[in-house]
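One chain follows as structure tokens, the form predicted alone.
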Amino acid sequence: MNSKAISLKLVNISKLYEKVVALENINLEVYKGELLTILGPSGSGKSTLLKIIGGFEEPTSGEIYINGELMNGVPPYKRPTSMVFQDLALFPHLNVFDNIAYGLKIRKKSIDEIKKRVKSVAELLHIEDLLDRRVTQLSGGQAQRVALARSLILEPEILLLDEPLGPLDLKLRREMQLELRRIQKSLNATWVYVTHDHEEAMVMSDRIAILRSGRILEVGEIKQVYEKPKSKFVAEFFGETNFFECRIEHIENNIATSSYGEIIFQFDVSSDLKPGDKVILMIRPEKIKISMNPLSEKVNVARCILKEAVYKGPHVDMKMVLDDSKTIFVRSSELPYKEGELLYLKWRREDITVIRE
């Protein structure tokens, strides 16, 4: 059992749109001062979900906690969160600072104590030089960290973020990745942030959910989720992978022997398996070595021919293929070798994922 408080809760969420689901019993925990990234492709319900827990939308059922309270029927304003929209939802005909200083009006602060946050605030985000400027003269990296101040300035028990970063072009967004993380690590703060790119959720998050279809199938740490997935769809959805469909052979003190045509696969499994039993074997490219020499193993080994190589600086991606025709994805830091070549892959017993459906 998890040992860390419970920022927010969401028990049982679903959402119709008269006959559409939108989200379907969906079950979340977020611990205090953790970013959880809730990641999926467009159309899976991570706006909805993010807007019901901010009191945009209303669930058609389940309850939501914050700090072991319920917040149905909570409106957004009397809520412990605030919101960054996709677009950003700055008012242009203000300036930077009554941007940032807005929701302190609105709830009636004074003003030397809106100027101090304000100030301090400004500061976290390195903006303090622009609070006079119109939000109409500011870069998208601006305009950006204006959207973020304005919700940082009302102390959120939870900020909600909802692809913040998507209208950012590629560098400027990698750059802005790094710098939220700063910011939420700095703050202790609890975040839940949306997107679709599996890479941004890498770079930023302590965990991530993974939606689809209106349906959460897995949550867990970055380094579980991306090399131990529970499903063919988490696998595929953190980029090209190896999937080899076979029969559990032979099974001897939790080592499975299982065969692809001439490639013998040895793996760990758990005591539910059987032999006989259908499985899905993933290798990640980046766990594959590659020889230019008939290798001595016998088991988890291939011989192929380079087919394709792509040089993408900091690794190559090449794909190579299998007599019977099939792909493999190898990465590598290095590109010694000549397409067309006959090269012979091996990996390790542990890097081998078992995946059932």
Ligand code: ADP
Second form
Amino acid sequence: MNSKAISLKLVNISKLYEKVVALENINLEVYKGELLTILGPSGSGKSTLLKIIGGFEEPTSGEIYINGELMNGVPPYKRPTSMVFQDLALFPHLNVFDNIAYGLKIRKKSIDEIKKRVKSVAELLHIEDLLDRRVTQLSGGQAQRVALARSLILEPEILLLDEPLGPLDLKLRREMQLELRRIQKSLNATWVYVTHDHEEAMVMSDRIAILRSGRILEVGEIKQVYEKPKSKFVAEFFGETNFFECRIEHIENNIATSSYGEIIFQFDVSSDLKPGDKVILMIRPEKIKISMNPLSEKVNVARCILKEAVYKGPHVDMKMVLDDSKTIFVRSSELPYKEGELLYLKWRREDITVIRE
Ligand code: ADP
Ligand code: MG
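Just the form predicted alone so far, so send over the form predicted in complex with ligand ADP.
Below is the whole assembly, all chains and molecules, this chain first.
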């Protein structure tokens, strides 16, 4: 049981555009104070989902609740949400101050309150010196900060961000990820963050919901979706990995044995699996250890040839081949080996993840 307060609840949300099914039966809860990332490839329905939460699109069916209150049919400006759009959508004819102040002005706040709140949010985002600038004279990173300030100033119950760092170069994006995360934590705010970049999702999130073709495949904490994914799609979304399709031969004390060619796998299984069941075993490349000498162990080891090694600075990505020409990806911090060399691999029982589909 999770006793955290629920800020947003989506119940059976579906969205059809003519014949295109953009979203199908989405059920999701977002807790107060958490940053939940919706991660999925282009066209998977991320923007549609965010727009439905913000009220810019209505679902074909299903309900949206914020703090327990039904939001269907409520227009965007009456929802306790604010959205940072993918293209930022700043007002080009207004300067930075007026862009940030816009939402408070249409809410008829006093000029004193507006000034105070613009100052405070500008300080938070380090854009105090830009307030008089035209938004057409800003760099990509600055424009991104202004768009964020314009939404944050409304102090929304839930902030919705649609790939806000998309156009920035890699170095700036990495810096902004950390800064956004720091701001979200310092405000103890509830954010729903959309990205197609799994590394960004890992850096920023409390939990990640993986979206594929309009369906949520899995929702979980970062470590859970990376190390214990439930599907091949989710496993591969977080980077190249190894799969071995095999059948369980026997189980003793919740430890199963399977073979794949010469390899004998031993791994932990839950009690609902039985001998004869088909499973896919997943092992991340960085979990595999390399030895130049034959190993004494008989299980969870493999013998292979190093086919290709790519030096990437902090680590080396290697492709090894087994006798049946299957490739095994291995990531190591060093490269004392030669291509064509016979090597021995081993991994721990707990580094094997059992995937059902
Ligand atoms: P993402 O943000 O993950 O790239 P979108 O939510 O923009 O995905 O789109 C999901 C699917 O819905 C896509 O197939 C897209 O072509 C379709 N779609 C999105 N908006 C519309 C629209 N206004 N009319 C018709 N189809 C749309
Ligand atoms: Mg999108």
